[in-house]
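Take a look at this single chain, the form predicted alone, given in structure tokens.
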Amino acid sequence: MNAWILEKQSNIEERPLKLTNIPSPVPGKKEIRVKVLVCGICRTDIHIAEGDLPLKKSPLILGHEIVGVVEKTGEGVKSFRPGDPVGISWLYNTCGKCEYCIKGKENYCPDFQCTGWDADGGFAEYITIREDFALSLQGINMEPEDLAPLMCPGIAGYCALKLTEAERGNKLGLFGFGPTAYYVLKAANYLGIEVYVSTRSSSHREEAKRNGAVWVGNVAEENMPCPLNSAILFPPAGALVEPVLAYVEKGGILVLAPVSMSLIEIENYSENLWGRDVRTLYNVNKAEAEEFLKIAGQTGMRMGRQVFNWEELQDAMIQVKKGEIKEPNAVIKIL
């Protein structure tokens, strides 16, 4: 099969990925082989390619926003048949035996394996995965190019939303508004949660208004109009944590969505932190991914995406890094 492989990390402008032909993976017991149709580009792919995150295997096939169809099933597979549409997310595998896995919190499994980092991902014609971790896309009437971003910003956003414990009628604040926050907004609208959005970008403010935010502004210039039951902070800026907490009512929850964060300091514990919970988004789990995909299928969550051809992958990654793509998401069509 054709695949883009990473052997040595370097700046993406140096085009470290190599297009090559390698043997197609063979599905083992309870595994499926998926013919990849499209794969989204995530900034995490760039971080791995450039060495911001350590290389866990070499050569490596990046990509974890995967949409395809089952092409072959291994021994004992019961959930899928050839031709079934499937998605594959950041969650590739876990041990299945630890206390976290047993309780359905496999995102905390110490042996959590990431698609496109611990295991080969979707910048290839085929990928194998255990049937337990493939996501059925049956009944979702959306194009593969629209489904791909659901596999990362969509699922991650919904997992962050679940951590807030927001309920119908609650007030939820979103601080920062990129693709992940967009999916949080759409899911929250569906669940009857009022959403208040703060972002510096005028275009993002307009997008939030169009998609149902109750209030949109920039808290660097104006105050949030009311206290919040919960909030999600997206920028990896520790200096923003205390100002955001100041808007959250006692008994409320602040979720920090970034993978990494700069130094967090709380100067006024009694006023801004006491009585509030701070949680972090740590990987994703399958149950919440399936919940989100049901909502996405019912609401038709389509967000802007720019589609690139197979041979344009590295050009697309460079454009994503530089913020030059025209749409919020970049998707590669696989051969």
Ligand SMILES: NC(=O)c1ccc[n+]([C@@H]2O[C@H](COP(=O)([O-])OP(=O)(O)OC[C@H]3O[C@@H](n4cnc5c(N)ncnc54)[C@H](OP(=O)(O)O)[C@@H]3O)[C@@H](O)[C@H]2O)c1
Given for the second form:
Amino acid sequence: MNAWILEKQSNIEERPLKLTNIPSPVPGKKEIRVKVLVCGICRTDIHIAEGDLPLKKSPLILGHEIVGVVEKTGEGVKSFRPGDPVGISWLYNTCGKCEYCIKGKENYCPDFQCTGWDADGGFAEYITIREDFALSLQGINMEPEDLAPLMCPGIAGYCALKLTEAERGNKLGLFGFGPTAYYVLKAANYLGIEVYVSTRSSSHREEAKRNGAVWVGNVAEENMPCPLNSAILFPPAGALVEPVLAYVEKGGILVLAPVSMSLIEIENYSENLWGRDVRTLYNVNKAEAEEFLKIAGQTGMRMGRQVFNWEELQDAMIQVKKGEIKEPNAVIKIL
Ligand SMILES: NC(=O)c1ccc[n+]([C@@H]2O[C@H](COP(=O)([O-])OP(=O)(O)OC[C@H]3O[C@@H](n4cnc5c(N)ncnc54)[C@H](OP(=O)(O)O)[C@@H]3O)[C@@H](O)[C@H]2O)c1
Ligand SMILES: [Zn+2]
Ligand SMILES: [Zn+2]
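Next, give the form predicted together with this ligand, keeping in mind that what was shown is the form predicted alone.
Zooming out: every chain and molecule, the one shown earlier first.
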């Protein structure tokens, strides 16, 4: 099969990925082989390519926003047949035996394996995965290009939303309005949660309003109109934690979405932290991914995406790094 492989990490401008032809992976017991149709580019792919995150295998195929169809099933596969539409997210495999896995909290499994990091990902014609971790896309009437971003920002956003414990009628604040926040807004609307969005960008403000936010503004310039039951902070800016907490009422929950964060300092513990919970989003789990995809199928979540051809992968990654793509998401068409 044709695949883009990473052997040695370097700046993405140096084009560290090589286009090669390698044997297609063979589906083992309870595994399926998926013909990849499209795969989205995530910032994490760039972090791995450049060495901000260590290389866990070499050569490695990046990519974890995968949409495709089952092409072949291994021995004992029960839930999929050739031709079935499937998605693959960051969740590639877990041990299945530890306390976390048994409780359905496999996002904390010490053996959590990530697609496109611990195992080969979607910038290739085929990928194999255990049937338990492939996500059925049956009945979701959306183009593969629109489905791809659901696999990372979509699912991760929904897991962050679950951590807030927000319920119908609650007030939820979203601070920063990138792709992840967009999907949270759509899912929260569907669940009857009122969403208050703070963003610096006027185009993000318009998009949030168009998609059902109750209030849109920028807390650097004006206050939230009311206290919040819970909130999600998206940018990795630790200095924002205390001001955001100040909007969350007692008994409320603040979820920090980023995978890295600058220094967090709480100056006024009694006023701004005491009585609130702070949680972090740590990987994703399957039950929530499936719940989210069901909601996505019913609501039709479509956000801007720029589609690139197979041979343009590295140009697209460079553009994503530089913030030069015209849309919030970049998606690669696989051969
Ligand atoms: N834990 C996990 O497993 C997991 C998985 C996926 C994603 N995530 C995290 O989710 C977060 C959001 O992801 P995303 O794809 O939506 O990324 P993103 O577009 O970078 O979202 C962050 C948003 O925050 C705002 N922002 C950035 N820097 C800021 C600053 N210095 N001050 C104030 N606002 C700032 C921007 O929004 P405005 O321009 O609208 O203000 C930006 O769009 C990321 O931090 C990512 O690490 C976590
Ligand atoms: Zn990602
Ligand atoms: Zn486990």
